[in-house]
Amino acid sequence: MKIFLYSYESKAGFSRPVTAHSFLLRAVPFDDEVQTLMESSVEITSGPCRLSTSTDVWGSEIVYGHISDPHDSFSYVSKGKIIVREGRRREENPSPVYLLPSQSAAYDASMAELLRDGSAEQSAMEMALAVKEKMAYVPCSTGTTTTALQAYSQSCGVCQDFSHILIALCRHKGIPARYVCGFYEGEGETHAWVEIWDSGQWIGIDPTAGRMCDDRYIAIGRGRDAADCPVNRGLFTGIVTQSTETVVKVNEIKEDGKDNI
């Protein structure tokens, strides 16, 4: 078990002011048997805005709002304090959609070399290692709409692509699998991994690192693939170019009460 202080800061800049900006954020960690939220807050720092909260169909907490006035940037920060345990999420009957191909995580016969046999957990872990061996991690080599097959064909990608390929392999083997996005201990960007279902529990596997997930992983969203759980999705009025910078910081609180920075 670990206790963390986390923060997710994002700033989008627009080349000219936009208006009528509606947005939806998934930047608050799950509060369940694996993660316990002790404190959490979401603040829009680019202007006055009324926020509302809800839960999407996959169980992720969403924060949404609207900014009417013209603005040339959109900034927000999600921060809090959380306990993370190494346990597994329990569910007796997972949704059958986690066995079906999705737009970004569909199996292709060319991926057959990565298939492995064994129990659900064993074969999923071995396939994750095969994905890690096959794929090179190359930042900016793929985009948000890149599919598992496209990434596999070029033998490189980022954590989103590694996860999509593993999900496609697992579903082809009859193993329910879902995409998870969230934070990882340290400083950087959001991370993605996979949960596979076996014997009444969801088991976290990180194909990018080639290991089982532990108490260093903080989940904020999940779904069939990355399209179901973007951190930020919005609409606005204006024809602009946009640039976005994000920083994730996850620092463990040590027993002496000092942050591990």
The other form holds:
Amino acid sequence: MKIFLYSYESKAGFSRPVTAHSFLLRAVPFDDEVQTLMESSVEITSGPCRLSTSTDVWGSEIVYGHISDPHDSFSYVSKGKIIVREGRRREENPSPVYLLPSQSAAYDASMAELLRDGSAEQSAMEMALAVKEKMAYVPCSTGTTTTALQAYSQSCGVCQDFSHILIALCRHKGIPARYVCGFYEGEGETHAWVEIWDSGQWIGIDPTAGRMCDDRYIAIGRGRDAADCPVNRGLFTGIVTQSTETVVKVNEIKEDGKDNI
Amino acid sequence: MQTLIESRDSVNNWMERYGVRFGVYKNGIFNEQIFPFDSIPRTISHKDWQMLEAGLIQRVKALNAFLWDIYHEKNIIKDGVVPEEFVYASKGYMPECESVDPTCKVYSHISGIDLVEGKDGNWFILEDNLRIPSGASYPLIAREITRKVSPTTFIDNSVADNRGYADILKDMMDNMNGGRGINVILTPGRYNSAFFEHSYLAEKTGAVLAFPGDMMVEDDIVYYTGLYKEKVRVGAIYRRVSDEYMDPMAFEASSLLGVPNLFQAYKKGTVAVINGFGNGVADDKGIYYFVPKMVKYYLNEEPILHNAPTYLPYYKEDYDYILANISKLVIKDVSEAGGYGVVFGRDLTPEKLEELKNLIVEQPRRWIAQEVIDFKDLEILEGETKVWRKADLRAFVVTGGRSEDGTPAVKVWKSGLTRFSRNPNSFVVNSSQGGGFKDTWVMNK
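Starting from the form predicted on its own, produce the coordinates for the form predicted together with its partner chain.
Everything in the complex follows now, all chains and molecules, and the chain you saw is the first one.
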């Protein structure tokens, strides 16, 4: 069990003011049997804006809103304090959609060399290692809509692609699998991994690191593949160039509340 | 009747002046065509209509019950009536709709049910269209013009008045709206194949015709901001934009046709969306096979209207039958819409037949097969001579209007869109493939 202070900060700048800006964010960790959210907040720091909240069908918390007036920046901060355990999420009957190919995580016969046999948990872990072995981690080598097959064909990608390939392999073997987006201990960007379902529980596997997930992984969004849980979606009116910076900070703290670093 | 037949050219001229057109994309280029009107009406006897009306109401009630069940309890799957894979593997199934409650539990407000009449006088259902069925405006305006050109026709013949369609629509929209705001019809825009219809129905129902960008969502409430940039609350949206383009925050991110975060407002129940989201799972060509079973399952009634005899390669018995009889069957690709994925076995060369068989063996879930129905042909005027052509009927069923007991009323419009094929040998009457239409007279006696 670990306790973290986390923050996700995003700043977007536009070369000229934009209007009619709608957005939808998935930047709040799950509050469930594995993670306990002690404090959390989402704030639009670039200007006044009314926010709505809800939960999407996959269980991710969403925060969304609309800014009508012209603005040349859009920044927000999601932060809080969270307890993470090494447990597994329980579910009796996962949706059958986690067994079906999805657009970015569809199996292709050319991936057959990565298939492994065994129990669900065991074969999924071995396939994760096979993905890590086969694929080179190359930042910016793929985009948000790259499919499992495209990444596999070029033998390189990022955590999103590693996860899509593992999901495709698991589903092909009849193992329900879903995509998870979240934070990892330390400082950097968002991370992505996979949860596979076996005997009533979801088991986190990180194919990029080639290991089981533990209490250093904070889940914030999930779905069939990355398209179901982007951290930020937005649409505005304006012909502009946009620059975006995001920083994730996840620092462990002692139970007395003092920073561990 | 003779004056009516002679009126064909004047009606077509009037329609051209009114801008009654539909658009077709061919090789990426947008062309507008007039939808040719044939002045010899199709008549449906009073007796046949009573049967059709009762059967259509029954069918649409069952389809709405199915949609609610699929996105909630899923009893029809648990009870083994519809196999799970037909639901979840359907392109029309939208997991996002799970546990979402549409206003008054209505999913399919406007259902376009396609039927054909066999030579033996029996009617068969060809397909259900529960997403954004189009076409009601054509017979509406054709009747309006015909009444001008040949006013005595409707005095001499005892034909049910079809001018009430807009009132039926408006009553449904008002009831779904529940006084929460204005009614709008959302069109993808000027270059949509049915734009004429969108603007015509908006005018006739008094709804505001909204274009992409005219609406926004704030605090889970939908507002129209189109004309004066003043926010006006929207209570019901009759949308003519398909599900995946309706909300770029929830679905296709690149869509500029939708309303950002509309789906969240819909989930919270602050706006009625007509037709609802996720209906594609019930009008899937693979699910069609199960509709008569739905009627029994949900309503505990015998189906009044029958499907064309249909076989699902998914079932071993049907699979064997299809492979043995493929040359006399119609094979439909369930993953396609618009009449392009329909193949008649008898039109194929032996090599092509083998190819198709292999496709069915490879992906049995992707196909359905049907017996070819011997349609009753209808007379049309080709130049100055009468010729016989294949025709179907799209009946419009409107669910969700006011009723005495408060449950959503289900009404069948006493008319419909009769489409015919231009080509004498073609059974495909889809208007995107060059056919025309007729008025449909429902007789009062």
